[in-house]
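Let's start with one chain on its own, the form predicted alone, as structure tokens.
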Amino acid sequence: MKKLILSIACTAMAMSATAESEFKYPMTREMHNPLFVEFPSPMYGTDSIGRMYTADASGHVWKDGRLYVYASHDLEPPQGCDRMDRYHVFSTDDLVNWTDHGEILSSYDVMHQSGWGIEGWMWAPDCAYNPKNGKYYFYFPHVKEALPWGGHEWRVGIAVSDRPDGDFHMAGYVEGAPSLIDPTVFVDDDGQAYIYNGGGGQCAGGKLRSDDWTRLDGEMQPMHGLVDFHEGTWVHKYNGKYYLSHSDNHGTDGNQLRYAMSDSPLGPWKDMGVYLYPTGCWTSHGSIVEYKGKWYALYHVNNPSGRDELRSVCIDPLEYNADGTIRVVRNWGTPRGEAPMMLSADKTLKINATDFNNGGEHYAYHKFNIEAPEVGKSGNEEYIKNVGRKEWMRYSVNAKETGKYDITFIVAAKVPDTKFHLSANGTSITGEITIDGVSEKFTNITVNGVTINADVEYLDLRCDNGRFDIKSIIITPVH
């Protein structure tokens, strides 16, 4: 039975092997956040071509000077994170043509050439270059055979190959490696490699051996220090110190980016807080790059699918701060007029719906299928119309302080059972709020004594079912 199960997961592949062999690479195309949405990507298991999904970039500047991507591949239709197969490696020398140079490997060349594995199940992967050999080594995780969900065996996959864009075969998996995701592998200045995996709340890192990056130079032992680590560990260096990057178990609107530092590469780590807020995927996992003298943050987003399990790379500028500490990234667009609308204890707060951020999809806001959100009007007002489930709004607020506020929203309920709230930084500050009925005439609907701190950037407005108008939130002080 195994083998006819595991005959008929490499025909399914050969037929999308098939649809993809139709396209030529490298292929280049111009596009903006959220990035690779415009390449082709062949449907799961049919000869049918949709759109390409990916998500855990790993970005890299290698000796040629050009900016690589190495991430994940989320096929659909999805069925959870099962169907993450087939890696393709970008790259770009302008932060806007981007090249697709195809794929690299898969769970079929896993099979094929190793012996090991099962279909799909190739979860967030790394890449690193040693100049003593002049090899590519791309560390992916991957199972060994199929068991319950959590309860799989992962190991840490490798592939060698002469050249970044392709070419890699298997050369085995790093024995020793604890059964955990997200590998990722740093090189310091002295040309030491280390090794560093995890997930579900578990972190270890440790040397490779300087001889052979595909064996472990003694045991990866647990990183200390890190604060409500969840997963996507990522490794780098700024001015001597060392950063270990990570998402946490943040929830609302998903996980956050978390950083931690240290004057060791294996640590002990200090946390330092938050460098990304949650962008309303569920998972968030990233890579920090310095490409031609500036530092960029790579991440992914649900945008535009809507679906957490068909995920899409953004990159955004990074900062640091005098200290080395890291700014947050500032992936919220910018406000309608010169300054964020301002919060304060002694003047209730009028923000129109159609005031939402400029920047775009990403920045701004998200509505399926069109360009922008559609624009209404009652009287003299205007209102946003038909905002359905996982679409989104974007209002940059600053609070002077701390303080309780009412918060009321102007709104109509266009079917049965829509739900929304309100989040400020990517986490909700009104819980899901329900439109009672169905109607064509704007309700208003107050929450009372809600929290909003002074660090708050911006207000996300984000429907979780159904579809409604809304023409205005109004917030005032509680005294």
The other form holds:
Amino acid sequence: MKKLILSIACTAMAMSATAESEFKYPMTREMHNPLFVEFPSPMYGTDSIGRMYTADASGHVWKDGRLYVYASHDLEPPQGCDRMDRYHVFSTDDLVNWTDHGEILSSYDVMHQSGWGIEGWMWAPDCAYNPKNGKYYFYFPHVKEALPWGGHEWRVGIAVSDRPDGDFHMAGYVEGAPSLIDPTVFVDDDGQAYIYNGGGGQCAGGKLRSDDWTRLDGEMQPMHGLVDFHEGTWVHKYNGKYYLSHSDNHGTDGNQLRYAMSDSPLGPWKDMGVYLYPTGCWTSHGSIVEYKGKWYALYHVNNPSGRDELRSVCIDPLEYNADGTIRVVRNWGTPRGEAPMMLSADKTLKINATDFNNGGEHYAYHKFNIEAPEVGKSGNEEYIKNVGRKEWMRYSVNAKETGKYDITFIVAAKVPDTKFHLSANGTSITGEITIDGVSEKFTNITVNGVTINADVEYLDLRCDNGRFDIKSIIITPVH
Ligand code: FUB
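Rather than the form predicted alone that you just supplied, could I have the structure of the form predicted together with beta-L-arabinofuranose (FUB)?
Time for the whole complex; same chain goes first.
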């Protein structure tokens, strides 16, 4: 079995090597959220080239002042997350022009340089710089050998280089680290390096030896005080406090990113809540980094592909309150009017579908293949037409207080089995709604007694299947 997998791996590598040799790295392009999709990427097991998909971004600013992003590489066509492979490193010095430095490590390299590991399964990585020896340490979770799903032993692999952007060579794995995914390394101001990993509800942390960042100094311990921990640990320091951020197990519209604070890098931690609402992608995984005096959140979405296993890294500003707490990342554009539309217990709110937020693709809507949602006209009324599967529009609203509402959608399905839902701050509040029949005529569909919380910032109208036109959403308080 192992032999077969190895031979498939070698064939795939040989074919993609042909394709990749046509690329000249480094390769720089101007880019906006979602990032890196304009770079080429080999398609799994063929010699054709597709779009680059990336996830699990770890951001670092190194000696040269550039912001580097170490990300997972979702290969197309995906097979769950099994085929993730061939890490690339990206960097920028202006957040507009991004450089792909090319592939820095693959599962093939691990197998051939270290003698363990299987094809694919190269999940969320991180990188750390040790100023004492001038070396960059690339940490990544990888499966030791092929076993049935669930039986896998995960190792924290390590590759080392004198450069941040390539020339990494395997230097073993972190012996004694628990069999968990998503390793990350935080280096404190005194030079002490701490390593963390975690997944499936468990998070562990410990020290690396000061004379050898490939080895633990003592045992890794469970991190206490985290709430609803799922995976994707990241630790940073701000104004003398330690922050551990991670994804949670939130269901609808995907996981959220939460954070906890502590006076010590190994906790105990105090959960401080959510800093990134669900984006519509099943997984969420982020990092927080200071760059040129400002702070940024890196995270991923699935908008460009519409698939949970083909993700794309994004970056947005992150802000702290005066007390050191983190504000929720504002990746929802700005209201079309002067202020968010107001929801209150004494008035019906009519949201015209065409009044989606300002801010464009990624912030205010997602539309495949064309620039913006299509606008149609019915009599004097404008409407949005052809909202397709995994497309969405976003509307800024405020609620005076938490309340119950009846919500009516004025819609027309264009194909059978059309389904959609409405979310508040990335959480579905209506559940999936099916539009019966296909018609040119608009019809009213009402969902009764929907709770909308006072903290609502925006509503997303998301198409789950099929295609529909929509005129408006009418939100009536229930008394
Ligand atoms: O990318 C594969 C896995 O999905 C990562 O290791 C997790 O953090 C999640 O993003």
